[in-house]
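One chain comes next, on its own, written as structure tokens: the form predicted on its own.
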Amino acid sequence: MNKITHLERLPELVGDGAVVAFGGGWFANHPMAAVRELVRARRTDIHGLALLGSVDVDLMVGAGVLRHLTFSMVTLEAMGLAQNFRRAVQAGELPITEIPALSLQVALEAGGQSVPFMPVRGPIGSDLVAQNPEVFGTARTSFGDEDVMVVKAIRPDVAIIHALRCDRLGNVQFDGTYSQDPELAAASDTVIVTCEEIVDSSEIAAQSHLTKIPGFLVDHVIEAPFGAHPCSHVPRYAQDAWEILEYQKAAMAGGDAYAAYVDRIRGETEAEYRERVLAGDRGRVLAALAEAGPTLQEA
């Protein structure tokens, strides 16, 4: 079955009001091409879910894409606070459900295994337990043990993930890190994968140990070069600090400056975005930076 489609179709693959889990973590692997396409489509109804959100979440908050956010963290790391996220939460404009990272990951694992809940040791003493009775509970088994804390399974409507390569059958490979993306894929009803390149299935089979998400979990495959930009996608390219600083400058200014940043994205196609942000030697520099970094084996 050929699962290949085009980026422009992505917004119509995400149902109205859907709970959408966005992959990646920190400044790596976020499905930014997909996020930009949702911004271009002027979506305003998405319940986002992010374990380790970054510029992806902040852009969607600033552009009005999200109606609710379930998350464990949103940060721009050394670049500072996620300004749109902070402002929206402080003003009460963005309803949120905050769940500690381990608990959220366990909830997704429960969703992926089709069990109603899983035990989790903690977050003991946290106010987040009392604030989220729809997430945390207790359970007792027939083994005679005492009540243990459990977290309710989460099963998003859609997961959007960015990977290095896929084939037309939806087999997904990463050469570098992949965060909790396999767990997101297993837990979600519909899985959309953007990737740097679509390759023949024989190439996938030749290095099958790199396949982290099997094709039977994936519904749609979209080729999107530099699809994680300005985040990194190692070993293909490093994070684009220049572009992130430009984003942060607009986000800190807010108002007309940020509106102009969003309008520029809405006024260009993804190909035009790549042409703009990778002009000159930028693309080659980002690739060289990724290549120069130590591998996990060397670190």
Given for the second form:
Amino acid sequence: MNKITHLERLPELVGDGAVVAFGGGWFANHPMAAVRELVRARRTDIHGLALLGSVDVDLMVGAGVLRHLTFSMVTLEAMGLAQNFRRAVQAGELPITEIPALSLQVALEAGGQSVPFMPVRGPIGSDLVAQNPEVFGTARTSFGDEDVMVVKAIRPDVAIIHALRCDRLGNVQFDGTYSQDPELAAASDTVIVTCEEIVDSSEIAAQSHLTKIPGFLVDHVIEAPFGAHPCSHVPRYAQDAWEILEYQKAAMAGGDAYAAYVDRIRGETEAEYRERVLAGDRGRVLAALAEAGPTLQEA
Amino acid sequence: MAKYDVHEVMVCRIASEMTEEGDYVTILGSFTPLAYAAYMLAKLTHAPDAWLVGYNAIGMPPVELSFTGSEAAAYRGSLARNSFTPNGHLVHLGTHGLLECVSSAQMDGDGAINLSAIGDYDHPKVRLPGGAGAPEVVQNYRKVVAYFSKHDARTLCAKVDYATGRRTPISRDKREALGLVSGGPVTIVTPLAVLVKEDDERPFAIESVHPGVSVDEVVAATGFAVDVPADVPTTAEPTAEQIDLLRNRIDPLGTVRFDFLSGEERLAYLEEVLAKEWARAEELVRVTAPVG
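Provide the structure of the form predicted together with its partner chain, given the form predicted on its own shown above.
Once more the chain from above appears, this time first in line as the rest of the complex follows.
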């Protein structure tokens, strides 16, 4: 069995109108090479699901990839609000389903376990409960006469995840931050993994404690070095905050400046993107930062 | 007494909430420098064994605040690793959570926080980021601290436009009766004062005013009614040791200022900080590059 394919093929593996869960969280390990490929393919039909989205979601919104977004948060953190996300929702151009993060995680777990719903110690007191009757409900069991809060199972059509390494059978290893990626893989019908490197199964076996998603859950494997850039993929490379700042400047300017940012991505292959953004010392600097990691205890 | 800035008063007050007792755990959310600085300060001073979880690194050590170095340091120094979902189960839903720091666009006298939308939810004037796990966490952690970079009636308002989350009920006896996590009240820390609400039936009370701030100033700047005790103490000033740790070890790049800047000003400051991070990173490459 060989699940290996190429990044250029990824858009055709994602069906029209699919609900697609994107891995990663905050500025860590988002599947950015895959996101860029969907932008290059000029997709406009995807219902994205992002637990803790940042530049991944904002780029897809800005490039018109998403027709709907399910999320708990989209932010560029200390760099400011996610501008395209903010503008699109304010203009009524992006329908949203906002679900608090813990409840969204439990809904995905229910999906992964093929149960219709799960109880959750949920967000009592939040207006988001009444806002989302298709997500939050109550259930009464034979164990007692109290209603308990439940969330309905979510089963995305596709999960797209970026990992450290993977073999041809789809065994996925992480060594640093891996967000909620194993749970996304368990919940989704089709699982696409991009990774820093494809390795032989013997290398996976040599460090099997790093395998967080077993191959039987995975459908497609794609090699994409620096595939999380400009997000981090510890321990390979740190967040490229300098590139994210360039992104945020373009997003804040909007209009032609932002269109130029998107056009540049559309006008180059992923290999050309890597050559451009990692020019000079950038790639070595990001790798050295991820390697160094001095703490204040050692200082 | 060392000279200090008001954000340092805030950091030290928030840090005092973080303790080692009971092995309760604090999970770091998005990079909100002021809260991060408070956690690191507690770890380096009165609570070295307090549990911190950053990214998926459980038991992360104190790290210097930066855009490009903090994650790798947390990861290298951590004692265990998990993905978000088991961490959420263990800590948030497993009720092992200690201290939740939130910084919302609005908060009202009932303790509701708005991280969703200014204006009408369906047609917002400003769409905000969303609350991530805050709506569940404010219910399930022992302590909630809301901090704000400004203290005015737009931020601390009569009624939030949208309640993304709310700790309810707040009174300890009511929480215990409902089988909810007991523990601390909702505390607000601003550049002017510290407010606290322990009882659903009573408004927030002024716990302390910062040095040089009057009680009248605080009451006038707050958009909801506050209880004013007969005796309002002054918030503790940072010690020379705390100032030294914050400025020279925890946050030498000055990331804490981001919480107080917006728009163009924030971007300009960001360029400054990232230029410093680049210079340091290049030094790292030179040092670690193979010779010849």
